[in-house]
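This document opens with one chain alone, in structure tokens, the form predicted on its own.
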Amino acid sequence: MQEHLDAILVGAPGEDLAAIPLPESYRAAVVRKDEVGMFTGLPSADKDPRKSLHIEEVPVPELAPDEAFVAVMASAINFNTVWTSIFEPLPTFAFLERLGRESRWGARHDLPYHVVGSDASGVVIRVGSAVRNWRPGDRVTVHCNYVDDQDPGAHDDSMLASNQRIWGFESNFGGLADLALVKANQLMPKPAHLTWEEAACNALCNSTAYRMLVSRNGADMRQGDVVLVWGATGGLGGYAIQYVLNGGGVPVGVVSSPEKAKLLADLGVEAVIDRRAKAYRFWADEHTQDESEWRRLGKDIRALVGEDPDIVFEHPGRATMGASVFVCKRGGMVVTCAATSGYMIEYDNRHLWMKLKSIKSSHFANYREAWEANRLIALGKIQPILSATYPLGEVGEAARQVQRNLHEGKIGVRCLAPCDGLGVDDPELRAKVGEDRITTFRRLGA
């Protein structure tokens, strides 16, 4: 890929990118089919991304006429990868085999190594003939809903679709790479104030939290309405807070120390709660739960902005749960999109269905959702909320920081990229959005 590199390093062409020969081979960050039963028996906490994570050389795959080839810049790590990177709550590779039996072009997927990935920010190099609106040269981000148009359930929201996958995480060819293999609807472009590790952090989360909170398939949050945030500085935390406050509502952020408060309050939010100061023991036990510590959560909560939250942000999963049923206020909504702390939850229905409160899921965000989260990006109304990165040869320590939870934001990863603060094509604008705003988390994380 070097080539490539080079030719993007001085802005040639989109027709001298794709006369550039594709290579046979390509840099991909893989974990191994033969290493799955590697972490059998060991905790979760001792299933270390570093040894399963590869740094290798795979195939270029044959393109199909709705995808294009990626040269990928940046991408970034989610919690997606850690879970591949552990074979936790089981290997991808079924989903890799469940998409081979799909069709020819599906069958391209299962293999014995799974590049992984769900963010990536590059260059098109080659489309194929069925791809419409992409050209080679076109600068863009990557959003990882992989799904095609032949299921009838795809066509009200794509994410019904029940072939519906999560590229990089249910798909092969992923954003951790020097290239990438994307359907062309998965495609959007590039903020052009941003670099290219800014623009590759945002896709996967700032489109999950669009979905959940602003979004009529989510929580269609109004002015004024009082959002409780968990992990409020978090990679999907990071971006609620900011829909909340560019909303109109009124966000409540939990974080777990000083500095994150903090840097909420630079954010512009004015209530916040250390949930390590407050020690709050919502699990007695490992299987009770104490409904006077939700009760202390709740007083807090009120003593802050004077009423229970409209909206509960939620997506710790086991250790939440029951406190984000209890707190939500009578008639609210819990929208959940994840269980980062376990996926087996327990509530007291009777604070549910006694006050008429609903449980909403969610799971990342269609087409049309992810592109006008991107939207407000590339507008500058919603900043990146990177914390640092690192080359793609230390990915492995990148997924360990997220798995132990050691990060705030997103942290990204340099893959073609050679170094940070490449690819603002946009000065002028990214002068006017501030360097302060767009680098908070990144200050943060150093």
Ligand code: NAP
Second form
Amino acid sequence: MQEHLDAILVGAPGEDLAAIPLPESYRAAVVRKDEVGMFTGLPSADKDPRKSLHIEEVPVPELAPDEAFVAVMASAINFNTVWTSIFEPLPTFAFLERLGRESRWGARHDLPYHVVGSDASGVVIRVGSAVRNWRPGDRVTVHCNYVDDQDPGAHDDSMLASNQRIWGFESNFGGLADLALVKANQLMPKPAHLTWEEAACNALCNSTAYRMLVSRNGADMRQGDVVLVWGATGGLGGYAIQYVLNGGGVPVGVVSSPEKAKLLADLGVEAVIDRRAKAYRFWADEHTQDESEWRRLGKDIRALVGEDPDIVFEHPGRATMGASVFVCKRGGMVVTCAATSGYMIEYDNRHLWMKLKSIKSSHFANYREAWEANRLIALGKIQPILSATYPLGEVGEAARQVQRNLHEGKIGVRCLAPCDGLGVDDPELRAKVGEDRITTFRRLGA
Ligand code: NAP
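If the one shown is the form predicted on its own, what is the structure of the form predicted in complex with the named molecule?
Below: every chain and molecule of the assembly, starting with the one above.
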């Protein structure tokens, strides 16, 4: 991909990029099918992405008519890459096999290796014959909703399509690589004021937070809503907090260190709870929850903002769901998209039905929601939450940081980009939005 990179760095026009021959192989972060059993029986601390994520040369796949090749300048670590790399809750090769059975084009994905990664920024270098809206030379970000537009279920809310997948998790040829194969309907314009790595870190978590909070498919947040955000400086939470502030809501951010609490305060969040300092023990033991601890959290929230949360932004799962349902306001909503600490959830249903609360599920975002969320980034109204970057060669270490919750916001990965700081096309907008605001997580992250 060196020729492509050289051309991108000198701003070569799309025709020139399209004329450069595609390589036969490209550099990619993969997990291998023959290693899916490598962590079986080990304690969770020993399930280490550094052992299972490999950098390999893999063949360039054939391009389908509705697809594009993107020269990937940067990507980012998402928690799904952590799951893939420890083969939990199940090895992702089962997803690839299923996709492989669907069609001739799907069959390309069923391979003994899985190129992972569900975020990317870069430059389109080839488009298939059926692609209308994009051409070589376009500078893009990629969202990860991978849907077949010939599925009727994909034509209201595409997240309801029967074959909806997450690119680079449930499909192959993902973004942690020098080249990515994407459907044309995953492409979005790169925010012109951001660097490659700042542009690459947003789509997955930002779009997910947008759907959960702003969209009618999620909590449809109103001005004045009190919103409890777990993991408020994490990948999802760092965007959720911004949506609450922008939308006139009252955020209550939960974090686990004084440094993270300070970061939240710098973002303008007045109500912050350090869960480690509070030492909540929602689970008295592995099987029993302690309602008095839920009550203690509820009191802490009331002490900060004077009322219960209208919305609880939930993703830790088993560790917090009982508390989330309990503290949610009468008639309020817990919106959930994940279960980092365990997916067998337990809560006291009496608190749900007697107080007419609801639990709403959410998963990534449809193209329109992802586009709207990307537009807010491009307008400078939502900021990237990049805190650090790693080169692609150290992707295992980057994933390990996220697995062990040692990071803040998002960790970026430089793929073709030789260094940080490249790719800004609109320095005036950058100056207008403000360097300090764009780089808050980078400056203040631990
Ligand atoms: P992240 O960057 O690791 O942030 C998660 C945050 O949650 C952490 O910063 C941590 O914050 C908090 N947390 C972790 N364990 C906790 C616990 N036991 N109790 C309370 N808080 C806890 O991850 P992320 O990108 O935000 O993703 C979070 C989860 O959502 C992952 O499981 C991911 O797979 C999932 N996800 C789902 C979708 C979807 O479309 N369905 C999209 C994105 C992510 P503190 O330690 O500071 O409290």
